[in-house]
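What follows is one chain in structure tokens, specifically the form predicted alone.
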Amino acid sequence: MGEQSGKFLLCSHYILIFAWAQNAWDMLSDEQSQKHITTGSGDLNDILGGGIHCKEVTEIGGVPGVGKTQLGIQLAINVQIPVEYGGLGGKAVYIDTEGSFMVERVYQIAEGCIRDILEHFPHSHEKSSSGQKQLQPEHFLADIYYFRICSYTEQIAVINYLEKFLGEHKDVRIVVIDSVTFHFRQDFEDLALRTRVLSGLSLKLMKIAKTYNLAVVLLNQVTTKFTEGSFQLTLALGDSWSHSCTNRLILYWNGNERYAHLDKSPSLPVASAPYAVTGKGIRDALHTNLREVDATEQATTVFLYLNVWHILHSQIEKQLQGGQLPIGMDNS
């Protein structure tokens, strides 16, 4: 009886691989016609190929204080945008491992949403009976369903109870942790099992964009890390983590302004454009040069642009040269 089970389970489960497959011509159309998420900057949507994408995963990685937290309230912000104005109409779930979600903000790059719509779309929202109630910063608040996590282990838990929180809500249309390594750098010692779970929710994460039709935004941190006899800055968790995504961003300063760096793409080229954080939120710059970069060019950029890391690191060779294990040093 148990040998006629399993046979029965096998046959099962390959009878759904065979009803999942799709032709290419059918993949193309459903990835051409899928709309994406504004990031409220055009040159940003420019290089991302209009914006962040359903069905896929997109790191954002940088360092403090560049905008990763800005950008991935606006994601969840822009969701929201109405069908009839150009958006998906969809509401977002916000994952907070670090406690940077701050309410007072968000409500300010609704209202600056609300106010974009209403100087693309002077009179639009007085035609529909809806229109009234669906811009409001209220109703925009409302849409967000705000997680927060205080461990690893609470983060493991959100994430496998996410499958049955989007079946229950299905006009979620974006995921965004913030950020998705916190815990794992803190608290976790045993960096091959971390490995491994991190492995299972990349793959849990990937699942979740294809199977909701969503768009999951990871947000991640960066680290010190020493290879060659030299220090170099590279996104937290290690060479391992980063076949995780399928898209990544880097967000970096080239002097006063901020960059956006497109480093990782299955479809779209290396390219950089600037952005502005402003109290609308995630802008265009007022001096855009957009632009695509070559292989070579991308080698010394990427690592470039921390530039306000180079006193850590001066700092870091000091307390090397003194016989001092540096605070902090990540060698995933």
Given for the second form:
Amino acid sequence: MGEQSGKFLLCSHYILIFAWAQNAWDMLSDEQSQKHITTGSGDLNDILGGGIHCKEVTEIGGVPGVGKTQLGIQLAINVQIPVEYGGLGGKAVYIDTEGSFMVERVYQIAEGCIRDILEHFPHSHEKSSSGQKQLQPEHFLADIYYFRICSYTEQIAVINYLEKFLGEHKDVRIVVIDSVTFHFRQDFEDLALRTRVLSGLSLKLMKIAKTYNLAVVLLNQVTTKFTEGSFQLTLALGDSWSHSCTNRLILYWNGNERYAHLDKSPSLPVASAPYAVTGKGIRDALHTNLREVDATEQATTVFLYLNVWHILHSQIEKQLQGGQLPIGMDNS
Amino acid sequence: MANMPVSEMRLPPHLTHLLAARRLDTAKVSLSIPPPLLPPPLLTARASGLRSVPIQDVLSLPEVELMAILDAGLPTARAAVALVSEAACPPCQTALTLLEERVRLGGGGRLATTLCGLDEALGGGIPMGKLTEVVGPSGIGKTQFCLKLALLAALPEYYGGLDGRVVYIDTEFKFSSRRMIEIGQKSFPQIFRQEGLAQKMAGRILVTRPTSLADFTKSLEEMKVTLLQHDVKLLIVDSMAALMSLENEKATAGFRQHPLRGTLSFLKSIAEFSRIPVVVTNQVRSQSNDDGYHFSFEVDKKDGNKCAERFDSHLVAALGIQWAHAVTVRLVFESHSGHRFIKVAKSPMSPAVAFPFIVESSGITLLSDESIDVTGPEITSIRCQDISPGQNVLAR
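Please supply the coordinates for the form predicted in complex with the partner chain, as a counterpart to the form predicted alone shown previously.
Once more the chain from above appears, this time first in line as the rest of the complex follows.
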């Protein structure tokens, strides 16, 4: 893998060997070819830069009933969208700590996703699907690996075990933990222990995300905190945990609509976007377009655009290395 | 027995893991992985006479301390952690096997409430294996709803019931057998006319009246065996808030959150491993300054308008936000515009909708099966305008 290729840096006075370092230019092409998992809502994908990023840990928090589990299930389904329809064609691991995973709803969301794919690629059923995923809800359900966790001990155990599990199942592209908070609010009197255990977990999860090139999505609950003279809502697990995740998305109610607020990201600006929870799953909120937008269409467009860019970029690079000028640059 | 690993007990795998995780068995789950699986360095470490280490400690201790306990080096400690994690991890299933199991168990996994609109909104009825909350101001009909559910679970299957026993935990001394029989007679006259059936139905409902949280937890512990052996099909706790307020009177400030811990996940795990619906009633309280309503980024954007949105006449559910996260389905009973409504405020299966209802001699009846959509802040708020006495048509 790219990250593990050795690079030598010769300096006049000493030799430094960076066994695991990578220069920023290589990382740029890595970042651009990074896959995104569509959330189902075009507006939400836009503020996320295309969707949930692989190789990163994203925390999603919100008040009860706003749709965190819905979004988690939607991502576990959307990661399985076959590559020829603009998806990642991967599998999902869903770690359920609260028992909120209702399998009939997962079936409904899978059906909604398939219906949108077929609507967008109407000739797909005519193509022969040799070795490709059949567009049936049962197949989508079969590719979600499910763990039901009943205590924080099991939560630590499953995250430790994931390293071995993912080595055996290399096609997993997303790990959803719903919710990472529940057991840590129940059984802990010793807050120092809790902080230590949580920081250990977050390091392991970051390592898993990077090593296996997948997205880690952690769903979190809210609590109240006294800041600036009043009680405000904030995500649970404390200040030290809030540093652990690379991205943070907060789901909240804005008037009569559900909104998502990108609170923390290394490369994207803070922004909010509306979304809706429909019978088919997470989709765009109705009023943003005159007709209901097909979110898969937007995601596909974004993904194809990124792919084309990457192909162009690597072609240009190859030609530069080969001493030729890229096409179109002859006369200027 | 004290060191017997849970894996050696003859239990189905998912139960083994649940019991071990919840420490519901008295055995201390110890590092007793069969010797052939242990790598040689670990074997010698154990052979040096160290007492067995609980799994919980193996996984949460820092590596240095673990090395000290095992008297071994870092690679061995790491190998021990990996091995124990794999053993302690629950079995991996897929969503498809969950679906197949649900289908195999039959019954759609729901307890139908016979309120057609509500059943449709909830995808068939109260879900099994999950925690359902019924919250509302006092006198609105929560206990009436619970009585009806208790009756429905006791009814034979060909009348739409679950044909099983019901455990009714009554903390406020509101359970009335007379009222329940009356509901039965008015809703299912043809059944209750039969000789001795009323007695049989009533005999299936076990009522317990704990006086404190400790009492409650103890009776739940004793009950978990009963739940498995005696075909209990429904557990009702009426009401949870009363138990907590008893605790709050005793506890000092700062420990307000404590009583909930443990009880909550215990209830949920009971619901799941016995696969029965658990219905819990909750009270309301008025809004206090301690409730946060907005995130910091919301407050910055708007000016003081946001604060004005707190309607002082609105109530909130008791037991806090932690409880609100933990329940799977929340049914809010409220009254406004001269009617009472059942509102599905939180449900993974349906959007927020409300149905008007009345309480009459046959229990709760929906005035209309047409759902009213509820959006935005109305979903979480609970309104309680005066319930006029004329609306209560309970036969005396």
